[in-house]
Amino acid sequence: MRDDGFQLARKRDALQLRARLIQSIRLYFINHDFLEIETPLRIPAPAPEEHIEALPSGNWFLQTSPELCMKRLLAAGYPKIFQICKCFRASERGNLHLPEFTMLEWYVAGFDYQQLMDQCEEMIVDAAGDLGFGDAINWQNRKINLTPPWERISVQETFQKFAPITLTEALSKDRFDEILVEYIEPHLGIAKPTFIYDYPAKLGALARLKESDQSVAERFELYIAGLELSNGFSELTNAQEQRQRFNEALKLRTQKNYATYQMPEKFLDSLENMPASAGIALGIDRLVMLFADAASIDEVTTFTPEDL
């Protein structure tokens, strides 16, 4: 047998839970009657987000998400729906990041980002029950429990707790991002999955900021063992704000030589319909990764942009 041979036989066993837990995570939602849908992976304009960027095909982009298109379904009166999918993104290679990754994503109208995290951690709760892992899983020497009620705390909050700088400071001198890398996320998720929510507004992307409190949007993300796993969040449904959004995320992207993008119209006139809602996006590779307790996303995928 060839060295690819042999490096794929050893993903074995790795594979076959990553094929249990995308049909455990499938069965969640059929059973909560959801609708499973499709979207297509080839899109013309990609929502402008100032740190992501889209891999070009042709005149078109390859999807960072079916984000924009699962939104105008839900406009259009589809008010449960999934979607596990591939999505692509440039520069975005290592140990957990790969240019081409698998997404699960969902959406519910009537639900707020409190409600969302209740359904997240619902379905890895069930999902870990499925494949047998119980109420704790081990990944990397580290024991989680995953009993509900997980950690919930507040941006602002880590920063109090774990950060060598304010948040104030973070933001104005543009080291939110190195910050929260460094100081903080190894700090979350360690003995139970943490949820951090209330972002502050200008790192709201598409999140709908918060009635009782302008300065933050209502936006969260999961971090099990330090690791990310999804990023959720109230939706914006105001088409005036959402624009204003996109347009100061182009001068950022523009700064940074990233690709053009066309302002997404169609997205843009289907907020006139789209109910009060939330949706989120869940890495299922690195799902996968703690349930195989791997330590790079390579081990739980079968084939890596070095071995095509």
The other form holds:
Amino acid sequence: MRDDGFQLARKRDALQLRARLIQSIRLYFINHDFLEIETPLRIPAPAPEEHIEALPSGNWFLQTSPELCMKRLLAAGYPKIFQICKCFRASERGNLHLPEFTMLEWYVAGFDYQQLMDQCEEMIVDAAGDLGFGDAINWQNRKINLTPPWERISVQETFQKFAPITLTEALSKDRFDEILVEYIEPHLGIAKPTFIYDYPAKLGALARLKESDQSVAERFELYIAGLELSNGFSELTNAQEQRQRFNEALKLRTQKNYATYQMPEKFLDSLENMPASAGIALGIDRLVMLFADAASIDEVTTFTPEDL
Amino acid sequence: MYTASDLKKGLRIKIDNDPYIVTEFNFVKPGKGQALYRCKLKNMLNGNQFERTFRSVDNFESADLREKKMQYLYKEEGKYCFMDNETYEQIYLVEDQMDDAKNFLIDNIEAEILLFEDRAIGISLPNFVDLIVTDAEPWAKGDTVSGATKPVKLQTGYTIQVPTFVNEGEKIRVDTRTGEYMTRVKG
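Having seen the form predicted alone, can you show the form predicted together with its partner chain?
Then the entire complex follows, led off by the chain already shown.
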């Protein structure tokens, strides 16, 4: 029914930008001695997380992220790896969400989350330069200055600055996500991109706790123009603790009648050998949205599920 | 009964005994967090609007609404008259109750008239309506795939963005839900 050729023709600029951005990102990692790897999209057991729903594929699942397989490679002695791949999450559809989306994920042995923030910043600044954007981008009538250093603010501070209730209260009333989305996110990454870091411990299921403050996990998120773009952390390398956290997530999932996943045993086995490291996932579609000044993820992807 | 994951633009639910329609909808979700459903709701009786964010555990009663096929007859003093072709019963809707439908209304079109406790309160048109372009700038030839658009006026007086190759006098198909151009219609 839709005038297909016309709708697709309108996306030409965004799709060209998308292709150039992906090439630029790839080049950044190759020039920094990363190995590009591919891991299976179909996996027997996704990481048990409370709020991420995997799509079944036969008896297995489509990956919700390549995290577990990439960490097994880290553990096997691949210290710097990156991957650009499709990830799948059931029932996620909105202006910023597609149930099938493109993720960039990379890991560095020996890094912690602060060093990974530095690298993320450098990679995006390089890409902006490659694409001819210089030191600023304009997104939906906002000008965001990309000149480093970017803003870094702890989750605790964002609540003090922007939220009507305290972080402790938000957590005890199970309103963390709601407060974050309603009151905090709109202020993040407005003048400059913003990293928010040190998430409450229970919100970093696979992240290492901070040595000086065990109430927080060494996890961060990058926001540009209020858009959540990237999530990274210092990796938890303690298999026993990881198993315990997975068990808790599985218990919660059972209580809420969500699909249950089997324990990713091979991942837990390999975690014993994983070096201290940090890893990060970045939504490619959303980064394209920012550079292409697109209000919706639909504008930067060839086809949405509704178009098929 | 609906759950939050059923929410979408156009869904009608009952809150405090009044029927509401979801007029704006967006799915939001912090990467590792809960799914949230941000809605703008409009009271279908008095037009009052409010915004609310729902969570996946929320559920809703469906509004007790009925739809009846009726034919559009005429407009008089700001009222739109429709008739049931079987019973010849006539009802009227006022401007506010018509919403965007007035932009796509052509004589004798069949529409679904919405009844809440047997009172006419709204209208929904077929998803696609073919309308004639009555006013358009001429086409600069050769420009068929650039994706550029221009505004044209339709027979109903509605102004719409269309590809540059659409000419005056041609018929186009419009999606009445979004008010957007779909395609040219031949003949």
